[in-house]
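This document starts with one chain, in the form predicted on its own, laid out as structure tokens.
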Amino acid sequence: MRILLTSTNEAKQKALQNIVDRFYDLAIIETISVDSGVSKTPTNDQEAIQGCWNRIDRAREIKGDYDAYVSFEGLISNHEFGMFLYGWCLFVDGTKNEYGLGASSQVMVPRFISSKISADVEFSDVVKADYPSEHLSKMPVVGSNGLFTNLHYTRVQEFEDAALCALGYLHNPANVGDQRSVPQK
């Protein structure tokens, strides 16, 4: 099975590699870096999921047919209780023309970080500049949520959770007949 991951991000690659073997024998993961077409840091589920679809559409245009396509998108959301960080996974089965979506757990963002976030600012740039952690050098893999949880819940785990939810749903025989077809352009 040939799977195209729409990012070259190390955490996303590790997450997918850690999960895909549970569902497929001899899966080969290839990567391509494509733009999401949404904000650098989406602020709601709709925008993040649209970013996943955009990445897959662009990857398909560039690379052509694969057995499956995977896209991850991190986001922040604001609630009355504060700002939270989490991620989505979109897994498109190119052979069945079906897809599964899954989201991760959410991690609270410290107020001194969330107060500096705006639409024109990259979330991770604020964290790198202002978060006091001895683990900043590991940020490309552990992510901001890894820093906020002192490495107890990393970006790799975030995207593993999202991928497990997407693939688990897609591969559950009880869900056959309720699978979502990939929208046509």
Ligand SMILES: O=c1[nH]c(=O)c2ncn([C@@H]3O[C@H](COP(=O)(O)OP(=O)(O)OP(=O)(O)O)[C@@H](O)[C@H]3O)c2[nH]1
Given for the second form:
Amino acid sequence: MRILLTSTNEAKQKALQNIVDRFYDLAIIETISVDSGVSKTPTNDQEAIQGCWNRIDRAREIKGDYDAYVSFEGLISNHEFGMFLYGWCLFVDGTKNEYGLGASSQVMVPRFISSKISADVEFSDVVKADYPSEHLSKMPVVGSNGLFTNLHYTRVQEFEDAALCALGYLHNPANVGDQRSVPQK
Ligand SMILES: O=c1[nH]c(=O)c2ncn([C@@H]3O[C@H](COP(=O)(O)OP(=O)(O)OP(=O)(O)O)[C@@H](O)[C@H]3O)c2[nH]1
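Can you switch from the form predicted on its own and show the form predicted in complex with this ligand instead?
Let us now look at the entire complex, which starts with that chain.
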């Protein structure tokens, strides 16, 4: 089972590695860094999921056929109860031409950070500059989520959750006949 992950981000790699054995024997994960084609920090589900598809389309063009393709995309949601940070997973089964989507839990963003965030700003840059945490050096793995929760909900856990939701649905025999097909170009 050859799986192409559309990012070289450490947290995304660890998350996929941690859960993939639950669904596949002998999964080999390769990575490629590709542009998402959406904002630096997507601000809604539609945009984040579009970013996941864009990554897979680009990775597929460059690397060709794999048994599966996986994208993770982080995003913010903002409403009257504040800003939240979370992530989506898109898992495409290239052999069946079907896909699963799943999202993580959401973590509150402190107001002194959210007030500086917009779509064209890299979220992590603001956090690195302004968030007081003894764990800043661990940020590539724990993410902003990890810092905001004092390591109780890291970026690895975020993407594990999103991938489990996507793959749990995709692999459930009860859902056969109601799987979603990869859109034709
Ligand atoms: O889901 C997340 N959990 C976190 O704890 C976290 N900390 C920062 N961000 C930001 O979310 C945006 C989309 O990120 P993203 O999925 O496009 O990833 P990325 O740009 O970091 O990596 P890459 O896969 O493109 O290489 C970017 O502005 C990141 O700075 C996080 N996202």
